[in-house]
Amino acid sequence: MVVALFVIPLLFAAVAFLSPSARLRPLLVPIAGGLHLALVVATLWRGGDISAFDGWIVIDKLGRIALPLISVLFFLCSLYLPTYLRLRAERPHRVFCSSLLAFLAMMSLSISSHQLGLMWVAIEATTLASVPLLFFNENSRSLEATWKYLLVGGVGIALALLGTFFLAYAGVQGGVKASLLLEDLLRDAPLLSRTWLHTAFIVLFVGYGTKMGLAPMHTWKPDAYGEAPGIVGALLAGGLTTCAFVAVLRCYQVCAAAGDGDFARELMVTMGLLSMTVAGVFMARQRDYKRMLAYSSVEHMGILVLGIGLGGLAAYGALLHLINNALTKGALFIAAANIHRAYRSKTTDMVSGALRRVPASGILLLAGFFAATGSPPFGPFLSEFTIARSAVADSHFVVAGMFLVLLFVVFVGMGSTVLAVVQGTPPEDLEDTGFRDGLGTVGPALALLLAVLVLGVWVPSGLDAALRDAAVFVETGR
């Protein structure tokens, strides 16, 4: 059943590519997404760690958080796809649909891989699968964004491969059998060469941090998110970043098991605050609302690694924030895509009065802004408050103060752009594109935002227990 989680999406990808029916093809994606979600639920229902291929594939306590997250996100976003492709009838979508399904398969494989070499291959495969998705519009801007995504991401993934070799060599230098199985690395961690382990973690953190979009390795994000279709932006911001974050956590686990957790945590806290600072600076006076969402993603990636770096309760908050961020970004990118379709522009020079022209999408964008900036009663408020409370409780007063100040800066910067989009009146000379809000374009974003709202007022006991188990697992390997 574990293997089916990535084999079935690949089979559907092949069917979508070979299907001659342009009407059937978009429907295959939500069907496959729904089947994948059902398989995830059935697999996790069994309880405990689930493994295959001699421990190369394992759904562990961290996977029990990340795997259902990407499955839920993909399924809800896929419900948006048939309506979106009807609106883009001029664009062929054979490769687009099959690439989406291959992307789901590789995300599932990367999260469930306990062999770090296989995990690297899966994450690289997500890059290759997402390239046709970024180039869907086939114009000069999307071409530039795709090349930047490939080049910067290629450097990052190459560094991650180098770091993987260094990690294996740390075992050789420590006098143990070289292995990239996570269980072997955790068992032998105290014997690994400290010099090579530190080097490996730095290089791996930079490499997979590039895929996350941590500053200063974030330079691909504004162009990629700005030019990608809304559904693709949602899956990159909530799905690909989740896979890269899980990869970072796998590497952190080895450092923690070796007794060098403090070394890794200091680096994470520094990079987390740097990412939040860069995001706050570039959000100020940002006129392109899709690029604004890219910088919001840079901020939230910083929050994730900051929470892990602080440790303890903050690690729990970071994993909860992983869920909140993915769902919030899904809603925001879909709402932004609807507004883009209504105005055929992404800048506040041409976009205003969205609450009048597309009221449902305008409300969703505004509500998503409050959610993304950690306003109550939405889920990100609870996870960010948990991280801040942990920082204060552990006497990290400077870090807590910087964290709160940067959250305020981001709130102001993001708010100025969102309010310019939703308030006022639409330009008088604006062409009527014929786009109107409908169930197919608004429903998926509404479902995602409602989930974020629920998580802000109530974390189900099962999810709470899973998050606590995952936080302990990340810090101790058990």
Given for the second form:
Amino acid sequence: MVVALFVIPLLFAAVAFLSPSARLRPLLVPIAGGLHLALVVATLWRGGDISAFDGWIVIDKLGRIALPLISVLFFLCSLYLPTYLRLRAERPHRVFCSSLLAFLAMMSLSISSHQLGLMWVAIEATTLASVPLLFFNENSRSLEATWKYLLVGGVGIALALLGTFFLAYAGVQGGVKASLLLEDLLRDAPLLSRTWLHTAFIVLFVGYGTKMGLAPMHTWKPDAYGEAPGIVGALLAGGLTTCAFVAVLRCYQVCAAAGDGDFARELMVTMGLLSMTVAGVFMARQRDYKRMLAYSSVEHMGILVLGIGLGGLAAYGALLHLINNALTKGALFIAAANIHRAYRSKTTDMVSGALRRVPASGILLLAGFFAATGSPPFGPFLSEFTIARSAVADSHFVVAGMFLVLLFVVFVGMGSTVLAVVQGTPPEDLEDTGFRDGLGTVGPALALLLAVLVLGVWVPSGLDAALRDAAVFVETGR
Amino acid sequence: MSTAVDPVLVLVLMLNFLVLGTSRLRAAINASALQGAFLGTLVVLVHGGFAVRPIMVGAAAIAIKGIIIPGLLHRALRDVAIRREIEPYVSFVTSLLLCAVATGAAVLFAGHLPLAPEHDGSLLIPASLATVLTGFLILTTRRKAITQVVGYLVLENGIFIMGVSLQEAMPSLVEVGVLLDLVVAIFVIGIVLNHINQEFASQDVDQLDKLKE
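The form predicted in complex with its partner chain is what I want next, because the block you gave corresponds to the form predicted alone; please supply it.
Shown next: the complete complex, the earlier chain at its head.
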């Protein structure tokens, strides 16, 4: 049954590739997305850890959060796809549609892998599946973005493999049976060679951190998110980063189980604050609103590792933030894609008055901006507040102070770009691009943003319990 | 572990210098291919004696790293008029010196790491680290897209040596997965390279500079 989570999207990917009809092909993606979501719900309904293939595939407490998250995000984004592809009727989409589905399969596999080698293969496969997605426009700009994504991402993923080998070597040197199964690693963690474990964690953190887009390994991100279609930006910023974060958490679990959690946590707090700083600096006076969203993603990746680094209640906050970030990014990228379609430009030199030209998309971008910067009553406010409160309660006053100041800097930087886009009057010489707000273009973003709004005022008790379990699981392995 | 392991690793290290020191792209590709083939034999040598699994993994490594990937790269090169890496960001002499420093540093660093008894005094871990560092050096100092791909391959070769030192302890399924992944990765890179050729009629990554703040 668990296998169906990967096999069904892959089957649909094959069907989409072979399908001769350009009209029906885009519909396969939402169908597969809906089936995937139904399967995830049915799987989680059974409760408890679900294991297959001798423990290589396990849907654990962390998976119970991340798996439905990417499934919901993918499904809502896939509802946007048919309308988007109709707007881009000049571009072929055979490879695009099947890559999207392969991407979903590999994301699910990476979250469910309890064998770190298999997890690495799955994350590498998501990278490769996303290359045709980035190259959708097939022009020199998207070519450049794809090349940088491949090389920087490739080096990051190569380092992650080296770190995985180091981790196995820590077992060999420590005299235990070498294994990359998470259960074995957690059980034998106290026996692992300390030097190799430390080296492994640093290399793994840098490697998977590159995929997350933590500064200073974030250089591919503005280019990739800037040039990719909005729906791809949504899936990369909400989906792929979630998978890479889960990978980082797996490595952290081993470190924590070995009694070396402090070492890993310090590293994560430092990198978290650095990422937020870099995002704040580059977001100021950013004229390209899609690149701005990329830096916002760098910021939120920083918040995630910062929360885990602070630990305790902040770890709970970070996992809640994982959900909020993915849903908010989905809404923002779709709104940005709509405005891009309406103006055929993505810089504030050409774009203004979105509230008049495309009112619904304009409002969504504005509301999404408030959500992403942690304004009440949206979900990110709650999760960021939880992290700040935990930092203060544990007397990390300097970290808490920097966290709040950086949130404010980002708010100001992002605000000036967003306001320039939505306010004012549209340029008079703007030709009619044929884009109109409609259910197909606005609906999915609205649904995502409503979910973020609900999470800001009410965290359902089932979700709350699942988040608590997952936070304890990440820190103690149980 | 066979006594021939260390001599093979010395050859691998010498190939690092060859890849860095040559300006001819064909020579760089061939050197990385030869390095990949040596790694295939290393799988068998480290195991020592005959066994089915190491021989199959070794053969797969030789086929993929020594034949298939270089073939793909030579094909990508055939369509463009460039044959040489001219004016790298760091001169050939300097990069050779840096490679020597990196190799020395790798040996020193590995000396400080606690090693499993069977690897004490062996070149496996130092060679792995030195080759990874060389890969980084090529990736960051060269201008042609195809040389950067060769750098990526050298980096992967270094990681593969680390994997070989673990092969007695680990199932080969992951190794095979890694090799397969590499083929797909290079295949995708090859397609993108092809597009770079068509778009710019050259492979200078300098032309990939439209996207910035």
